[in-house]
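Let's start with one chain on its own, the form predicted alone, as structure tokens.
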Amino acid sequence: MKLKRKLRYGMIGGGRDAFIGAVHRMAANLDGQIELVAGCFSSDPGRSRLSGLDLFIAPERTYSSYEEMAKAEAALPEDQRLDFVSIVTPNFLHFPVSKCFLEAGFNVICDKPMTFDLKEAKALKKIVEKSGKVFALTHNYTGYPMVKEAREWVKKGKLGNILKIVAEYPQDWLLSALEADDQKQAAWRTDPKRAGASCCVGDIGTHAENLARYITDLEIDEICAEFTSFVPGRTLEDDGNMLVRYKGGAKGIVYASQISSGEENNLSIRVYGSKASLEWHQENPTDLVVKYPDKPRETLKRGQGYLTPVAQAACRIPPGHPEAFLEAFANTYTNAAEAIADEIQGKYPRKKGYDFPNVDDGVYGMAFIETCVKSAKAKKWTKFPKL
């Protein structure tokens, strides 16, 4: 049930020169239901203050630390207090910031991967469950209408038994040692103290894995991974290749690369079943290709009336108009906002559930990273942990 007002949120991270913070703000603002009113936009108090001015945030609600922010916002009257916070910091801060705000009584939307490691992820799940608050994770590619259509096709058995999954995410932006020039995005992603045990797989490989799991609902049994650091001197991998065995017998290939020349953000997935297969490309997101063994392939288009109600509900504009990354990201915020509104009104969770990545997806993603790292180091098949 919607509130009769906008949801109020604060942001941690995402200040000047931060890419993903701006994306989160645009996504949250797209449907006019959410308003940014507070933030700690940098670990540098001066930069946080300047970022607050950039975003027209009241000076008294622009904070020098997230701890200060949580304490001050929790003390505000109910009609002024934040409804949730958006966490867009480097990975190593996701857990302490989430913990701080959940325990202070706030709902949380957090960028992925959820935590620094699997141990933190499991601890965060317990904190979320104890708090009774909404926790959403921005695996934003699940917000695309045609990804939701693909999921519905699998759920309805139109592909038959799933036999093979190929999920891939190649980029080329780390082909050179950008971190040596202190390029902000490269510097923290290639630093194990801030990114965790993985660069490429943790950053974008988790998107490929999450996309496969969202569409097929298949659970991983074991993984055989190979990590490579092609750029000399780089501590963490910039390329990862994973063979996957799924429970039930399906096989998979998941690969991520940040040194693939000419690739921008070519996330794609192919799901092969005993009756038919599906193919979707993030760089051409309005199309979902359906292929059959005994008749011509079909191309389903975003916004059309023949799509399932779930896919149609994720569209905002008529067919033929481009609708892509920001709108998909906004679907994650909009769907999480439904849960947050329910929580505020004492009606969370609802029986039919919600369509956004949650803390369980976050734990699974961290288990995927950890299993890949272990397999790459051991150079052998490695069992996926029981969660």
Given for the second form:
There are 4 protein chains.
Amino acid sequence: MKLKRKLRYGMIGGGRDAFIGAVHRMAANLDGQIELVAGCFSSDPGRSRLSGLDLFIAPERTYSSYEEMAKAEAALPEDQRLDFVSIVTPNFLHFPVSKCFLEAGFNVICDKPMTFDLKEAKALKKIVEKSGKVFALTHNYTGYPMVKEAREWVKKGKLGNILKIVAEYPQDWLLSALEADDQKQAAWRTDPKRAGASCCVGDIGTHAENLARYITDLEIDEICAEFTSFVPGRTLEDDGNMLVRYKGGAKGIVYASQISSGEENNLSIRVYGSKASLEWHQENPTDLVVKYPDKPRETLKRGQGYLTPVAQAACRIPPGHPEAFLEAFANTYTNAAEAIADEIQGKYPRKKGYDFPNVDDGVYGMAFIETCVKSAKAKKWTKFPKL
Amino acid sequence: MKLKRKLRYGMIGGGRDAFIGAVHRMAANLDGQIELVAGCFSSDPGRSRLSGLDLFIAPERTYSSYEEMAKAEAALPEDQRLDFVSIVTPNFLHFPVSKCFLEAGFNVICDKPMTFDLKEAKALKKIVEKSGKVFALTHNYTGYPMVKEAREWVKKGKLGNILKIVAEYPQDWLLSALEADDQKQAAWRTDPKRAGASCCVGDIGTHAENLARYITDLEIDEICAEFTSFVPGRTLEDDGNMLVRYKGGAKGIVYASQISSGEENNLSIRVYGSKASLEWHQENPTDLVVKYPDKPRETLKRGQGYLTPVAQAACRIPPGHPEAFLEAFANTYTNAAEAIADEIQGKYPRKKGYDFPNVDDGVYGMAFIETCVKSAKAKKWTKFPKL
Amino acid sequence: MKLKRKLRYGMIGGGRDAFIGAVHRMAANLDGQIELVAGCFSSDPGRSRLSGLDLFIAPERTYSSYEEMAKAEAALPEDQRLDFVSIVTPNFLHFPVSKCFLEAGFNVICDKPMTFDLKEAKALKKIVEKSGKVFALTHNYTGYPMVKEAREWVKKGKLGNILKIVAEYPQDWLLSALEADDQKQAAWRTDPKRAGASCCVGDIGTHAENLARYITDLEIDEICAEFTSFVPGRTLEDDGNMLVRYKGGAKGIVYASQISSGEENNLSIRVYGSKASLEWHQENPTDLVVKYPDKPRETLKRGQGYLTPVAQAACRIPPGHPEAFLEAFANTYTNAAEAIADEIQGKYPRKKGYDFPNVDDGVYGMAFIETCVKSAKAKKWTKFPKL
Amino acid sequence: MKLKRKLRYGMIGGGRDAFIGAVHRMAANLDGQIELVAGCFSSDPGRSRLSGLDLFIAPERTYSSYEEMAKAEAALPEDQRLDFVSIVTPNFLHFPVSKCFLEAGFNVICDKPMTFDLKEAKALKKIVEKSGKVFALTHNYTGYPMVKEAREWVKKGKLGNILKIVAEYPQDWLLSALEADDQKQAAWRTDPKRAGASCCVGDIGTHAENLARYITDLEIDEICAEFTSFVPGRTLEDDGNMLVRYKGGAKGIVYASQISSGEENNLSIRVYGSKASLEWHQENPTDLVVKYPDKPRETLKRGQGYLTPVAQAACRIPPGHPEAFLEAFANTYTNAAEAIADEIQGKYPRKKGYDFPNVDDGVYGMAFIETCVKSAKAKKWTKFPKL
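Can I get the form predicted in complex with another copy of the chain as well, since the one above is the form predicted alone?
Below is the whole assembly, all chains and molecules, this chain first.
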């Protein structure tokens, strides 16, 4: 049930110069149902304070450390207390910050990949379960209406048996050694101490994997991965190609690259079934193409009345007025907010489930990264672990 | 100069079941710099009240009439008073509501077409000038970054002399007689008493005209228009085709249609110069294509570092994460908000000017509509009036 | 009925440096059913002779004038005599050469526009009728399979009533004053003595008109045209924009341009009906897009089994192996050859008719050009003549 | 040097109901430089005879067996003798037929894959070398002008170092068990006795490999392949996914599929270099897209004056008049014919080399197939053999 007030949230990370924090804030702002009232925007207290001013946050609710923030906010009276926090720090902090706020009684929305490694992910899962709180992971691409439409098509059997998946995510932003110039994003993402065992697959390969799983519900059986660090001096991979065997016999190609010249965020997926196939491109997210062996291909368009209710519900404006990345990201927030409102009202979780990526998706994603790393090192087909 | 607080605004129109009001609100929300605090959301007081509750507006600031709202809000102390109002009513109310709030001392953002007819438009211009307030008109398509890029290319002479413009805006939503079923939007837009002398050209043809003028700065000399009401029983045109002669010798085709089966909001523009041409499509707003007679065509992409500063400033997120309609609409709000902040601080207008559609654009648009109507009736080439 | 031998033909025009002659020859060659055995390839006898050698034509069948050729070839025994001639000269020669060969007893395939003016066109029609011979006009774009599919869809009523047509043909090859450099093609096409009363509309506007009429069968009622000569010193128009009223109430925009920077041969057509619309682009001729108001848009693809038999019969190879301009041109030849084979066997014309542009299309095209010229000069809506 | 007459050729295979034979004939016909004068069109003498009549072949030059044909044709006087033969039989006959005609003194154009297995391929190489005759293999996709342009860009270093290749060839024609219905093409292609050790990779995977190698000149070091037979009862694979390591450090994904619903012949390639990348799609062969990390992407178009001379020479008609599959196939014929004319005139081979796929490409392709088969069976990375 909807609340009769806006939801209040705080942010950890996302100060001046950060990228993804601003995206989370715009996503939260869009529908006018959520307001930002507190934050620890940087590990640098000065930067945190200035960022708070930029965002019209009361100075007394702008913090210098997340531990301090958790403590102070937990002590506030109910009508001021945060309904949730958004965690938009580098990867290695996702676990401790999530743990801290969950244990302090807050619902959490966290950026991906969920943790530093699979072990942490499993630990976090236990913490979430123990807390009874909402934990949402921003695998934001599943927020696109046409991705939801794709999922519905598969669910309803309109593709027949799934035979093959091709999921790609090429970018070019690490084609040169940005980390040598101390570009902040590049520096931590290519640093095994802050990013974990993988750069490219951890950052964007997981998005491709998550997208494929969201649409098809297929589980991975084995992976053969190949990692390359094309840029001299780089420790972690900037390109990863994977052959995938799914349980039940479907086959997949999943690849991610950060050195593919001229590619922006060219995430795409093709799902081939025995009756029909689907194709979707993140850079042109409005269209979902359905291809049949024996009749004209169809292009389904965002916002149209012929879409499934799930896809229609994810649209804000009529067809032909394109919605894009921020609206999809906002859908993840909206769906998580629905659960958070339930939690506040003591009605969480509902039986019917929710449509946002959760801690299980995070565990799965970390297992995917770990299996890819293992396979690439061993240079052979590697079994996906039991979770 | 930016304010150290969020801007406060009120809305007239845009209650439950309305379309464009929600778009204005999302546009205003996106950047977290503007908050909605008052409104008269419907001419039906009950609907206005319920809409206010949906939007978390204090009941005492949800009004039953716009006159009442103007009076009550003007009486509030400065630290609560509205910084501006957004007017999202049917066309025939744009003038009286704008007049009312401007004269009560408020800045105004108004939906288009600006007024019921050209006479009102000219009258409004005088009121705006007398008031010294900001008046912004939401010809939102000029908020797209790649439209701004296009304008910069023309300004810098990179296209050479402009020879020809082809601007199109086909839709299909009036292909059947929706107004007969009392669909609210269709009912007022096809009703000459509420929409004015034109349906299709007034609603969307003006967008095409405004887009062409924004990009090229060309002024119209003569128009030969043809209007058709394809749907039986409809008084106003649902399709309008125009040949245009611009001052200086360029030629144009501008057309709008609401009966073009399967078209959503397929606004597009091609501008042909003596050295190069540009092509842009609203439904794929990320790309601006430049075509040369003697070298490969180029596709410029939103968010890239090679764009002009004006276009870059209109982007929120990196290339490859598509931004779309709502972000473009938000740019119109952001740019108007900049002027409003100036006005509040006694610094309006700045010498350098602002980048949002204003009362002059509204007068021009009304003159365009009126000239088209006149030409179509007379079935001949018709001079554009002096303004 | 097919002949048990290849058809023999001769060519007038199309020597070294010509453009369209080579296209006709490739079109004739493609299926191995037609052979070139004679020709008068240039008004310059030396060039004609050299061109004949290039093409492996027996020297005694390479002529210095078309009159000589007609006479000599008519005198050959039946088993050597030409089955038809192809006329690929500049426009002003189409009439006399056609007349000469028709009266000498030959079937004719002629390039477009058919004649120098409407008067000649009507005269030619009488000559053709009197001769009893086959006369085919290479409005080649109607040879594309997906254009044939479009025609079938309209015929079967799948679009409902046709409401609107938008047919465009922009190019850029005359953006600079090529004729000043004596470029052969540009020189005659911009010369009223050799090209006729129109350059751009005569050369390519007629293609757009023919395409629209082929697909819809609609007849023109009135035209409002605007012609511009953008390049200084050019007498004939290099850009023509037309509003068109069709009998029965449909409306059209037909435009042609030769000064549109970066456009190659961007012929396209959109046909909007009360139930559905069609869109086709010559530069991507494989796809025919169907757009509905209430269901996903469909992309029909060349070669597929779901196409109408007429479209399938116009395909040579399976889907996904693109066929293009030359294959479409060859279809015009193939269909004309079918009639020519009938004529040779005394079975021409068949009751069921043929699918190639004929002398009536030529007359219609010349009337279109003449009406556009008249309207543009008078600067007003102009009635299409009775034919 | 060009001959002063048409080249004469004979065909083995390609009778009624065959597919690729007709393609070879149209390719040979297109430019009017080559004529078909003899053939053994089917292993069924009756079908061969009827096919010969369809093609206007003299009955005495229509044969019942290829051995008979080779013997009879070799005995003809020089001015009637064949300049070459085209072999368009199922795979298992490529070797014996090629051997037979090469040893009888004829030049050969042969369809791909070259032989039944690598051993035969190596044997054929020796036979070709010993014969001194021209042997061309119709890896026709390298005949596309924009593929040639791509090759030139790589050669000139405009992409920098090649880092990654993604080559894909999905189709759907074997999505159902056509072979069970005795569809002729499907029957032999899925039969290990006639097609060899691979169906999908042998038929189309080799095209993708050949295309990648033609453009980049990279040699394969190792392959990890996965083969699947999705259709029950099928022995050979109908889908093959390969990770590829190239010598020098580049990485590749090469995949082929015949069960990808709704895919026609969606061959595409992306080549990523350290400075720029290229993208080309066979179904839209006119465009070559170049993507840079820091400037607008470019679309190069067939036929334009800014292309490299090699690409321009492969075009027949101006830009905007699309050329497609048959014209590309014809380019392979034209380039082979150039060598054949040299051979006839005792000038073969020229020092500068030729631009058509030859016996070395055939050996490489067979090694590719064999390595894929081996890797897929062993389920591990497998070294490419020394050749």
